[in-house]
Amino acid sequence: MANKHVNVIIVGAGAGGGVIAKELAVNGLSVILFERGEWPVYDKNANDELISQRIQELGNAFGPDWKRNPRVLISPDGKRTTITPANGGYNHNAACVGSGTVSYGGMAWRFMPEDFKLKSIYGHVEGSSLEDWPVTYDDLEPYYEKAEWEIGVSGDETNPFAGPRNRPYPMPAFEYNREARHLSETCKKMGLHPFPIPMLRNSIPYNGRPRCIRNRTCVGFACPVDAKNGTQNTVIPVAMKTGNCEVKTGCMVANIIIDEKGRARGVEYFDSKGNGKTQTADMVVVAGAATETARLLLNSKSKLHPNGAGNNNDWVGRNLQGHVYTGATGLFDFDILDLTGPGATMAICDFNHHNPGLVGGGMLCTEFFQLPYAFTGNRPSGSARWGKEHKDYQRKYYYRSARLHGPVQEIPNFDSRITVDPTVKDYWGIPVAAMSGGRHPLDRDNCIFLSSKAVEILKEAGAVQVWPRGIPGKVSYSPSGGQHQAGTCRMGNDPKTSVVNPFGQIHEIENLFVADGSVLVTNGGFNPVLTIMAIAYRTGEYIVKNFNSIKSS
């Protein structure tokens, strides 16, 4: 039997298609929602560090499947090797009902206003593709709200580099731990500005669910008692409780049909038994993150689109960017850690912009907390690796440890990018996703200062011993992504340069929509998520008010 025919289709139901599933659902339009993955369930995977999404090394908790979802890896020199979700520079994230908003650590960044113009700033940046955004600070700020009050976010307004607000946050913020304590001490005496960090997480009863009980599993888990705050269990509900949204997991999305007049008709698809389906709409909204999302659109070939859908200008996976993360590691004469969770708590914005010499910047702030596998991984250089040296370490240095660590604002380039590989194709039989590219240059020089902003901090704090995150100034030439993904279908206002309008519109095609961190022009010194929600609250508003408009033209 034909699937009944609905007024839109979103693939993806992470940070952005959630939000947008939502807008358009409670407004009175007929939503499928598709979900290649399933819905969570913490007790199915309880706290296992070694299928966290952090760590991977016996597989990942909330997907992808690694046997069924390879990608290709184009290395410098042309090499292509295939990977799974198992490997290093898959760049995965989640997939499930919730996406990475299940299994995230929630910080809940906006933007800074210097980040929507930083050619205006900073100028050509050669071998680089930056640019300003079409849209400013000013332009998202309603919706910043929105996402803090509708998903739910906990913080307060001692931040004094952020943008102006209309309206507090919805909860307060959380307190310091002892790490966060003893750093902000220190960053006061230092001429900083310390402040705790926004979060997607219940400092107080919100929304029906309780308040976080501070464990120390937090980030790469789901939360046990429901407290942190995803599309998973805010947004998405909302939408089915309309009963005008219907989710469908484990469905694979193949491509989007696009007729001879060069509008988008619907999807073919797999469903969670392995058959091949169609889903016919007025409208179609990808939201697969920027990987998944650029795959779709290049393997979505017709007449009028012959490089793919929106590609005509091959822009598409264009500009992939993530975040290297840099910072340093001290060591303390004392127990510096308490590990009241999740860790992460205090942060600063002083060298976000404004930094002599460089391009952006980053904030730095104290990090999750690493449970004992991961914690292996974070010793000087030099350290015993095995055996009763390795031992004693892992005793003595566990609650003595802090980091203050940050994602740097990469410089994007229309090098670093998806394609779709040729030969290679995943268990479906549908061509899989190519990365291929690197970071910019200058990428290496904000880690080297921002790195030494933080070893400067941990000493004057009385670190006993600290070392920079990685080498010094080393940051590899290969495809950026992870879970901080972004700016493979960008927005602009020409065409010639840009996938999307500032609607997330697609250019070429008038009733196919992207609405996830593909359409980020540049990706912040912050995690993106509540950016990607705000721009997804301000795309479904605008389908809504012109959904009657693009359907009947």
The other form holds:
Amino acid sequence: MANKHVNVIIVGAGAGGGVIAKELAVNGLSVILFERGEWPVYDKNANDELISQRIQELGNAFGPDWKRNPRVLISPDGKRTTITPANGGYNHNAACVGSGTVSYGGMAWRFMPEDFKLKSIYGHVEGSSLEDWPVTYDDLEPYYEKAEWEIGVSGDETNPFAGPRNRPYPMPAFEYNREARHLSETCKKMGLHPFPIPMLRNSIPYNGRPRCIRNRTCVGFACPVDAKNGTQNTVIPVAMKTGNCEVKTGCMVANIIIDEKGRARGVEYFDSKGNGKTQTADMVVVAGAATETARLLLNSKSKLHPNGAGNNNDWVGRNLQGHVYTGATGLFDFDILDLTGPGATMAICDFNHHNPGLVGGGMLCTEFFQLPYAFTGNRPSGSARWGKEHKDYQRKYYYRSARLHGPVQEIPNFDSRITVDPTVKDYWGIPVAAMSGGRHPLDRDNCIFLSSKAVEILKEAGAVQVWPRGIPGKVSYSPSGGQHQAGTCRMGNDPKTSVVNPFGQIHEIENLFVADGSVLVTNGGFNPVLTIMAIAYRTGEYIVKNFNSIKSS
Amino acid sequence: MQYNRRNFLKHLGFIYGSLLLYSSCNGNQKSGYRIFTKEEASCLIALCEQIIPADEDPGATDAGVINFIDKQTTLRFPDDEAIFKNGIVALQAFCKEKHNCLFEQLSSVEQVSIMKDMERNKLPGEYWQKANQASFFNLVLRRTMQGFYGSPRHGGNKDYVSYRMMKLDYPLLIGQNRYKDGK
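Could you drop in the structure for the form predicted together with the partner chain? We only have the form predicted alone so far.
Following is the full complex, with the preceding chain placed first.
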């Protein structure tokens, strides 16, 4: 029996897909939200360091299935390696309802006004596809606010570098823990501007759920008390409550059906039992994150779009970005950690922009706590990897090490990209994503600069030993991406040099939209999730306003 | 120990699990391990113990790291079985020829010296035709760390020894921050 026709299909129930589903459903459109994973269950891998989103030594807490979802990594010399989520370079995001918003640490950054116009500020960068966004901070400001209030953000207004805001955060900022209290005093003495990190976590009871208990397992884990705010416990339940939104879990969408006239008619997918099925709709929104979204579009070939949906100008899958994390670790001769979770509480934005000789920069913040296994890898180079010396280090420094680091704004380039592998297929027989290309050399300069600032601060804070981390080698050339993957369906006004318009609508296919990190032109020096949510709110509003005209055109 | 319902169910599950294992697994019943013989296990235990030696706090042996490796190799990493077995054969062949005894019978100083060579691929190559010594060493190192520091539910970290050493409460929920025995 054929599935009932609906207004809109959304592929992917993460940050973008969840927000869109809610926006459409509450405005009376019928929606099917496809998710390849399942609803997250806390008890399945409760607080298990070896099966978390950060460490997948013994498995993968939120999916995707290791065996069913290979990808291919292409080295600079063209060598193809098939990899799983357990391998580095997979661009592993949680595959479950809520996706990364279940397992993230929940940093709720608005990009800075400068982040939307890098090319205007810094000029053309050789070897890059650096461009301004077609939207500004002011265009997005109301949608940032909506995300902060509907999904729930704790924070204050003490960051002097933040863009202007019309409304305060709905919840007060989290109190600093011990290392943030110490390091913020140091920063102030140095003339820097520390402030509490805005977080998608409840500092007070909010939206019918409790306040954060500040346990040390947060990033990489689901929340034991549901005080972390993702789409799975906010907007998706709201969408479902309207009766207009059905969430279909365990369903793998294989391709978007594009008809002879170049319009999206629905999707072909495999249900949770592996049966191939068809779902038709008036409109399709793709929100599978930068890797899977590009793969799905590229796998959706049709008469007018022989190279994939929206790809007649060869821009789908290009400009893949993520974040190099750089900074420094310091050892102290006193206990600096108190394990008041989740760890990261303080940041500075003094080095995001206007650094002499650099393009962009990045935020620096304290780090989420490491559990003992992760800590075994946290050593200055040349330290003993095993034996009594190693064990002594574990005991001596677990509470006496602090890290200051942050994501460097990557310079996009055309050859950092997702393609579809010609031979490797997944469990369902769908060609898999292949990652290739590398980062722009300027990213290394930014890392050297930002980590040197982290070193300075930690030394000033009294660290007895400090070492920088996260500086790529001069010849390091590996694909970008990771959990902060972005950029593969660039937003722009010119159909020749972008995939979607400023509202996420694919230039070439009027009733096909993208609503995830793929549309980001540049990725900021920040965790991108709040920006993805804000853009999804804006795209959702546009779809609701224009649904009838797009449908009947 | 008081048998409340929760403990009872837990133990029932444990016994049931063990029975299943015995009937369904053609492992080495004599050694008590799933994939290792008693001899192989002795060698591996000695290696793990050098990686995390007992001192004022328990070491890899006390934490049951061998049980973790045995269990996880069976459940999740069947390809590692050959690496472990070939590595042990190569190491023992070297020890027998050079020192006229098994690795686990050597003094601690000698064991450490051999392991440092193994880590840097510096043991004589003729013994390592079927196994790469550094890969073998790194696998033992990695699994030892996981078995010692990971959750007890995976077969190692017996009695939460590493969490106690690191002064971490367990489990992590406020109001439940205690070990089973209340210590």
